[in-house]
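Just the one chain here, the form predicted alone, laid out as C-alpha cells.
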Amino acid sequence: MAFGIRLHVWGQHGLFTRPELKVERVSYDVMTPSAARGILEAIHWKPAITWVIDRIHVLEKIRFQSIRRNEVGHKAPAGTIKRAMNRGDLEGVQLLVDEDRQQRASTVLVTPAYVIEAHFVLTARAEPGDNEGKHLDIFNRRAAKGQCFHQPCLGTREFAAHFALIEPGAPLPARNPKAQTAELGFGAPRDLGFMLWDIDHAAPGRPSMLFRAVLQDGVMEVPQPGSAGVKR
C-alpha cells in the first residue's frame, strides 16, 4: 500500500441509498465504497488513475432520522442530451422543477463521520508523464488545502461532506467512546448484509456489484476489485 491515503470525512446527515429501497429512500448503516470513491474523485481524479477503497472506519454511532425531501421526479433523457450535443444547441433539454417536484420520505444517517483508507492504481490511459508520486502529491496537496472540483457529498448532493487529510504517520481521529458498542462490531463482528460495492458501467445493463459488509471494531474491510468477495 505504498500510495495509500487516509481522509477524514463528516457531515450533518448522510443518505447512502439502498437500491432495493430507493422510492422511499433508506440509507445503509455505513457509507458505501462507491460513495467513498466519489468523495476522493471530487478532490482529485484523472483518467490516468482509478481509486480503490481499502477500508472505512466508522467514528460515530449509527443513528437514523426520518425526514421528508423534495426531489425532481425524472432525469433529462440521455438520448435528448446526446442529440443536443451533436446539434450544438440546448433546444428541448429542460426539466421544469415546479411541474415535476415530488415529496418523499427518507431515512437518513445523523452526524456520520468516517475515515476512508484508499489507494489508487494507474490505468491504461496513463501517459508517459503520469506516475504514482505525481498523483499522490496532487491529491495530498489539494486535500490539505480543502480544494475540490465540486463539493463532495455524503450520498446525496444536499448532504455536504467536510473533509480533512490525515497526514502519513498521524493518528486517526478519536472515535466517539459512546460508539464503541456491539452495533459497530465491538466484542463480535456485526454482519451488515449485502452492500452495494459499485456499478459496472462497462457491462451491458450496468449491473450492480455487491459484497458482504461486516463491521469489526468499527472498521469495514472492502474487498478489492476482481476478488471473490465482490458478487455480481
Contents of the next structure:
Amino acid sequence: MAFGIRLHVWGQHGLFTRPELKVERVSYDVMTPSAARGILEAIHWKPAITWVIDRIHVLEKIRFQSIRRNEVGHKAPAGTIKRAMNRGDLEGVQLLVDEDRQQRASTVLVTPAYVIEAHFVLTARAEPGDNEGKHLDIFNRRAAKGQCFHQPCLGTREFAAHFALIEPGAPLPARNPKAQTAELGFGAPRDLGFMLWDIDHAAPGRPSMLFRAVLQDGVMEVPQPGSAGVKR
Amino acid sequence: MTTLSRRHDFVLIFDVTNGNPNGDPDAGNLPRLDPETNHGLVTDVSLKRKIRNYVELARTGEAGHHIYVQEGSILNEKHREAYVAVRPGDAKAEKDAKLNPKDDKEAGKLRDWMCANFFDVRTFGAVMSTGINCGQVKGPVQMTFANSVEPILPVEISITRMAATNEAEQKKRAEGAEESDTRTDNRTMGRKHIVPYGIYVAHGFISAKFAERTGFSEADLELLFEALANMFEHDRSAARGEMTTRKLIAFRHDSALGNAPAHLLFDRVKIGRNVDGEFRAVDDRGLGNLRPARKFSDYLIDIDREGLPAGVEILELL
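Switching conditions: you have the form predicted alone, so give me the form predicted in complex with its partner chain.
What follows is the whole complex; the chain from before opens it.
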C-alpha cells in the first residue's frame, strides 16, 4: 500500500480484553486490530480518514500475569445527575466506593511489543482540502516527534503505550530471539481462534465483528474491511 | 479558568518505610509484587484514590472541586433532609426511577455539568450510563502502575491483641488452655505485611487536547501537582507505615501535542544506588555486596538535562 505506515509500540503491560471474559478480564494473546486502530487515532485522526490495520507483528513472548484490584460496581446514573442539575445542587451525586466494591482480577500481558502495519483511506466526510499526502505527513511528523493527541495505551489506560515511528525503508525492530517459538507460529501457523476485529459503530446495537486470527512467523494478518475474513 | 494548553508528562517518585503501600487482594493483602522480577507494584487506581482524597480534604465545599468517587461517609447527607424540607416541589424528578437523556445534546449538557462541578471527573474522567454513546468522559490525566526500582522483600510480622472478639472466642480459648493465666487466654494473633524499604516510580501523562474537552485548567494542574506532592501526608494509617513523595518531575511541552516521545523523557530520570556519594546503576553487578537499601539517602536521583529536545522544559516540582 502506498500510504502505509509502520509503528513500533511497546509497554510494561497490556490488556486487550476478550469480550466473552470481561467481568474478570482476560486479555487476548495478541493486540486486536481495534486496539491498534485506537493507538493510531491517539496520534492522528480526522473524520476525513479511517485507519485500516494490515498486519500486526508480535515481537515478544506471550506471557500473562494476574492482577486483582478493587473496582466500583456501578456507573454514574444519568438520572441522578440530571435531577441534581435541575435542582442546582450537588446533594446525592457521588459514588461511595466502600459500599460499592467489586474485587476483580485481570489477566494481563507482560511486556508486550508490536509493530503495527496500517494505512488509511479517505471517508465520505473528506473535504476538498483533504488528501492522502497531507494526513500521511501529519501522522509521520507527529509519530517521529513523539507527539500525540493523548498518550496511547495497550488496551486500557493504565497500561501506557510507548511508540516510535519506523521510517519507510528502515528495518523492523529485532524480535526477541527467545520469542521465536511455536507459540508465535514459527514452524507451523498458530490458530488464535476468533478474535475481535472491530466494533461496527455505525450499525444499530453496535455489533462486534470477528475474524479468525492466525499467527505465522510472529505476524498476524488482519483482513481488510468488507472482505470475507470479517465475520459478523 | 484557562484550560491547559500544553502537554505534560510527569515522573512521581515515592518511597515506603516499614509499611504496605498497596495490598494485593489476591494474596491475602501482601504488598503487590511482580511475580517474575519481585519488584513491588502500586496500581494506578491506588494513587488516584489518594489524589481524590487529598483534593477532597484540601478543597472541601469549594465550587468545582467536589469529588465524585468518594470514600467513607458523607457529611453532606445530613443537609439533604433540610433541603427536602425547603423545596418540596422536586417530587416529580425524585419519583422517576429511570431517566435517560433524550438526545446527544442533553448528554453533552450532563457531561459538561459533571466536569464543571467534580474535580475527579474533570481530571480522570468517568463513565456515565446515559444509555447513549456519549456517556463517557475521558480525563486528561492518565497514570501507570508504579514500580519499585529494586526488588522488594515483603516481611510478615505477627502481632497479638490482648482481647477476644466475642464471648464464644473467649470460651474456646479458655477450654484449650486450662492452666494459663487470663491475660494470654484472650489473646488473638494477627498478621501485618510490610516492605522494610522500597522506592517506587510512577509515570503520568496529561493530554492538553483532552483537557480542552473537560475544562481541566492550569489551576487544576497546580492542584494536581500539589496533591501528588502532599497526598501521602494525609494518608497515614497503621498499614501504610511511612510513605513520602520524594520527587516530582514534570516535563512541560511547548505545544498541545507535545514535542518529544514520553519514553525518551522518562529515560532521563535515572535512579541509582548511592555508593559513597557516587551514582551506581541499580543493575550494576558490582553492587552485590552492598547492604539492602533502607533509606532514601541510599539512592541518588539523576536528571539528564543535556540535549533536551527543543520545546521541552523540565519542572522540578519537589
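Numbering follows the first chain given and starts at 1. By rigid core we mean the largest C-alpha set that fits within 1.5 Å across both forms. Here the structure is a predicted model, which means the values were calculated and not measured.
Comparing the rigid parts between the two forms, the hinge falls at 103 out of the candidates 212, 52, 103, 22. With both rigid parts superposed separately on C-alpha atoms, the smaller turns by 21° against the larger between the two forms.
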